[in-house]
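Single chain ahead, by itself, as structure tokens, in the form predicted on its own.
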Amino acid sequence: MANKMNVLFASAEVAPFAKVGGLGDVSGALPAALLENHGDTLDIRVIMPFHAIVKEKGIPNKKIGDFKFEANSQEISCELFVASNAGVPVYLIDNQDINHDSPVYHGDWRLDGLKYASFSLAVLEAARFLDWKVDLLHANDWHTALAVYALRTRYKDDPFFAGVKTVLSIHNLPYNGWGSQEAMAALGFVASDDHDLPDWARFTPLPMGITKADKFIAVSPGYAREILTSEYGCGIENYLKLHADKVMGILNGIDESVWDPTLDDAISHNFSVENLEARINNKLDLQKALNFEADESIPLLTIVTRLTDQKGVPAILEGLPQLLGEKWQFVLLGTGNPDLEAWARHLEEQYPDRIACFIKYDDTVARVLYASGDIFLMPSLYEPCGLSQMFAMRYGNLPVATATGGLADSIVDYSTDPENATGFLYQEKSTNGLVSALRLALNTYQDKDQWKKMQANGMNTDFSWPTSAEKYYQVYQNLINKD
């Protein structure tokens, strides 16, 4: 027991306790995969805020105790609870800035800043309260980046934290915590003295954490390369290039036991790569339910997404009317920008026999679309990792996607390698780029042997978490053993 690596994994959201996006999926699945693979050498524990939604869910937990700490002459009182997720202890912290009926993210930078700046300090003080000597702190995004920063500034001479190594995962670089300055100042944080950073970034949470992390890990190798460029670097690309030896990318995984078309009870007909014929019945059922023509030869296009410009939704809504001469049907699931929601509804009204829109998020509908569609659209302008393309491929739904970030890392392009292809990638991030790629996909769909081979390739691709977790484990080992 004494020689185990002690890793504290800090995140704003952790599935199934609280999930807003991909960060929640990762924070729920990665520690569990690490524990399962390396429980004999690794003691990994997760820590998150005790959000209102976690309380509402009534997830079983036990109170450990109360602790206090000072921040800029303020006394902050915290309560600490523990729950469990797949055998991983999950600590839940409550304090004056967390304990109210608020969402995971307010959208109000003053309140979010207070919540997460306070939480970042409480993460470290909780370890002290538990008297649990941490070997490595793994923080995620701006919400916990200040824990890394505080460790190297406020706590740098504290013997309890001597020798702690740090990893900071970057799930989405544009979300850097800007607007938290008032909260940070109130809690006694001071700006970074690292002159490699631009002035604005020296008192912004994510760049501050990046300056102090031993390693920063983007959620795909492609995104790790992209954030070194002016197009994706969000103003700190020069800093990242100067410290490129600390930058790496590890592709996120998915829980293949949860996303399994042979067992998924949300779909009407289970199927496998050996029994793809059964899959067609899902499509026929959906076509009938939507009053579309029920015909397996008509390609069914699907998308499950947030309706935002970043996800390339305008390219879809502009592009589909340009393809009215082709055979296809289209189903959209998602919410987001009200203008894009209205545009999608307008197209549905114009072409009710071939376009259907579900302006909401619904996990059951999402699974039905993954299992019924032939072509899955992901025209993202950037995509740090992306999970939807992995879910789609797992269910035999071939993605048409921009060649960016994790999309390029996870999809084998038909034009480049037809033998091993799992989808269609295109370079030009525009309506024209999407339309051209979609024409190629619609044409390829007519070659049933090729299509089935690509479906099998996609369904057989290993996107499981143990594969990705092994890479994180090596990073932990290398950092902890470096001295």
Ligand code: ADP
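Throughout, rigid core stands for the largest set of C-alpha atoms superposing within 1.5 Å between the two forms. Numbering follows the first chain given and starts at 1. Everything numeric in this text was worked out from a predicted model, so none of it was measured. Compared with the form predicted in complex with adenosine-5'-diphosphate:
- The rigid parts of the chain swing between the two forms, and the hinge residue from L317, A86, P466, Q446 is P466.
- Of the two rigid parts that make up the chain, the smaller rotates 8° against the larger between the two forms.
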Given for the second form:
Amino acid sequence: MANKMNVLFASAEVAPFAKVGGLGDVSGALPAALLENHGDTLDIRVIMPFHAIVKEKGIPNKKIGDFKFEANSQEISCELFVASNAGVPVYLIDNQDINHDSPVYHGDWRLDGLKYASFSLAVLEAARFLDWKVDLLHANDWHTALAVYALRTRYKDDPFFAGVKTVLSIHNLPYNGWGSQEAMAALGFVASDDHDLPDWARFTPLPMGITKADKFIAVSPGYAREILTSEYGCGIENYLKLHADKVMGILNGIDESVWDPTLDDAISHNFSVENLEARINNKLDLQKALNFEADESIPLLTIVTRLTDQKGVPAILEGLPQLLGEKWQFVLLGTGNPDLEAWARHLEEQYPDRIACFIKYDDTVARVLYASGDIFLMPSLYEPCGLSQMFAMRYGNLPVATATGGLADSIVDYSTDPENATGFLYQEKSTNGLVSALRLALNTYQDKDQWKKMQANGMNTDFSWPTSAEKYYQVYQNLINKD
Ligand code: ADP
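Could I see the form predicted in complex with adenosine-5'-diphosphate next, after the form predicted on its own?
And the full complex, kicking off with our chain again.
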């Protein structure tokens, strides 16, 4: 159909091709949900860098061709490939700055700055090469914010891009692309002339993109409110408040077909809400595999996370030794900050009969932990949305989490509403806060009926994408039909 809305969805990560965190989950599932519900009126295509991991995974793809563009008198040669994810075309771009032998993130701000500044320009040039007239560009986080910015600066008088609308999703505001300045200068980006922004932000990718986006969407309503405050606004809260009419929050969903405890191959004993007894065997197997005491009555605490301060990991590592008088076992899966990795290993060495730490990234182990644990820890200092707590609830693992951002939007708190509760929320973001919330959860665990009710509440909650995808669709429609 000629009059479909053409939406180009640009992201650094797209599951299952390349995923580091929730951004990958969202970019894998949201376009597919939109296509499924609105394929008759929407042509949505995803574009991402051709990372090494995509090649290593052997994702089938086809080369479409080569194109070149100029940036600040440099000629940049790109190769364009296409793959498919749940029926959605996924374009993969390579050039000398993206370098398809590279990891998703180098962890070096200057290299990442170059990779993603260059990718952001290549996103737009790829649309031109394809001669695909984009109605709306949906960018995600700092990595692709510069595509939005370039559209309104470098390409503002380019007839090919006339009338393109833009949405910028904010998955994590503190990651603003700082360190990309040298790369941006090399590629000819100029600082924003919007003096409502603080000076530092006028040449920083995420704020630059925000100044030019038609809508900025935080990944939960709670986070949309929080980023307007000095506590969470990362220095641009005043700008966001001035433009509050462009800010909105849409809670992320999860792909319930990919995260389904009744079918998940990664777990030995599939289960459903009607058959929670089968779930216990996953826990017993894990306890045995870890040489823990195999006893279903010992609460199993779990966490699957990037090991960063954001995720409140220090509160866990400091708090657990304060709870040695209580019965529990703890399994951690995560990688990240080397100091936190070392701290976790140290704790495991001290208490090998009740603490195990897997310092790695492993999707299978993640699923086993979601399916085996009783309590899922998420003491985040801030949490734009958070998907892990949703996976945990879907797998009958009750979260203990700070009452912030998407955690407060997705978990029903035991203390305020025991009937409908799906987990435990607490206000004080500190080790003490976590320790008291955990004590309450451990006590509640003794009340088997209440616990089962909460498990059922969590497992029956609709976290599926269609509801949230519908909200994105409305945004696309409103923007595209505005003129
Ligand atoms: P964030 O995007 O801030 O990292 P989310 O909770 O939104 O947090 O998403 C994290 C995603 O990454 C989840 O799918 C989680 O299962 C996954 N994940 C995090 N760490 C690991 C790990 N070490 N191994 C496997 N999966 C992980």
